[in-house]
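Below sits a lone chain in structure tokens, taken as the form predicted alone.
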Amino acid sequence: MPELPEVEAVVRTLRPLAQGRRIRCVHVFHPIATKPQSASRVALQAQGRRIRIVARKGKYVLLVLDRGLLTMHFRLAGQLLWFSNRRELLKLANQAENGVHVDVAFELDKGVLGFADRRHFGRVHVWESADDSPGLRVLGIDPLSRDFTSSRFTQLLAGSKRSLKDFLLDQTRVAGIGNIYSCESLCHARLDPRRHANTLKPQEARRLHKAIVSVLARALECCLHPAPDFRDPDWWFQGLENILRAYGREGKPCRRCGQPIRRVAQGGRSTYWCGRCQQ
């Protein structure tokens, strides 16, 4: 699932392509991508609008329009595509042979932006404002924002009895961190993912804050080199596995102490950690 670094890389790559462009036409090929909103609502409210700002909040891509707001959430495997024009879109989209899967496409005054998710978990929605979106309204602090200070993060930890891993996955607390970077941040901070958040000492909370910032910054740099290629439907982020210390490395030696990385289930998800370093 794309997390904050991946979504931020997508936004930075999309911004020069789409910001300032007008949406001439909206093509909804698979209405499931707009549920529970109707395809006609998304099309009617987005068509004719100009994209003022391309931004991100948590794991959401935001297209701030001259009136209203478009949100895109990739969920497990969503992605963005780019076509030169309407002709290319209709030639390639959802064809039986050599076709490119596209759920929703926004035909701009220059180029076409496509949203695709073959598994149909990703969503495209339109809102009058950010306050109208239930998902955006409840998001917590963004780790790349200036508000994500060590003192603010320490306060959030102190107010939660959840395990550290579950706390980091709670989007109402810290927005954008998922399974991969929660494991990595806890590994870098040398903290047991099963420990209760409110038991951290101030110096441990500061260590975790620093680890989160560092892990996300390094992952973002990796996601931008190379940058997302919206022209290639098979493109995906390269090299992330080389920077991971814990996630997906069950049984492999810890890069710090050499002990095998463990895996434990937490909240229905796999947590990877080193039993010696993370205590």
Second form
Amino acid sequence: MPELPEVEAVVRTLRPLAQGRRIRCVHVFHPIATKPQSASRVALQAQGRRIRIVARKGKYVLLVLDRGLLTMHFRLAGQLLWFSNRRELLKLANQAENGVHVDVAFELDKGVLGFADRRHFGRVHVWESADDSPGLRVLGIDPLSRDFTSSRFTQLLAGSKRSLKDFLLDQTRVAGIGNIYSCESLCHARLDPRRHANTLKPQEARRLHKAIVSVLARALECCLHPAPDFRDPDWWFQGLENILRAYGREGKPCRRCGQPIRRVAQGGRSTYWCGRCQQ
DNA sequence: AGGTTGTCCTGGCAGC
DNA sequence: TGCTGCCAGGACAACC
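Starting from the form predicted alone, produce the coordinates for the form predicted together with the DNA.
Complete assembly follows, chain above in first position.
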């Protein structure tokens, strides 16, 4: 599932391909991908616009247009695709044989950008301004930004009584962390995911802040080498499993102490942690 | 206002 | 082996 590091790697790869280009034509093959906005609204508002900036906010990809903006969110399984031209797009998109699933495609003045999510959780939306997007408006601090300081983070922790795991998943506090990197950060910081945010000592809060920064930086490095290849519809980030210490490792030995990694459900999703190292 | 719950989808897999 | 049924997972609306 794409979280901040994966989305950041996608944005850095997309930027040289799309920034400065004009959107000639929009194809909405699966209107579910623009819900609740209508396909025609998305097409009409994007068509003819120039992409001024390719950026990321939390887990959103932003295409800032010369008028308004376009957001893409991958949720669990969304991805970007790249086609040489319209002919290649129409030959491959959603064909029964050798078909590539494509939900929305943007014909640029050079190349075609595709958005695909066969599970149809991912979304493509258009907005007059960033303030019009409910998802963007409420986003908290970006952990890769300068604003993400230890003291600011400590303040946020003190203001919440939720569990650390739920706190980290809350995009309105810190934006971009999902299930994987919340588990990894807590593992790195040696903190029990079930502890409540406002119970951390200052030194523990600093540890968690440092852990988040370092876990995300390491994952981003991994996501950039090799960088995403939008031309290969089967491409996915390689080697991430190797850097994970807790996520998805239930029953396997903790890399620090050897104790089996445990799993519990928190807020309806799985949390992985080491019962010995993380207190 | 902060916190919690239900909903949206479908691939993949457990269980028969 | 083949089929059915169940559920994870991120954002967000709707509730408490």
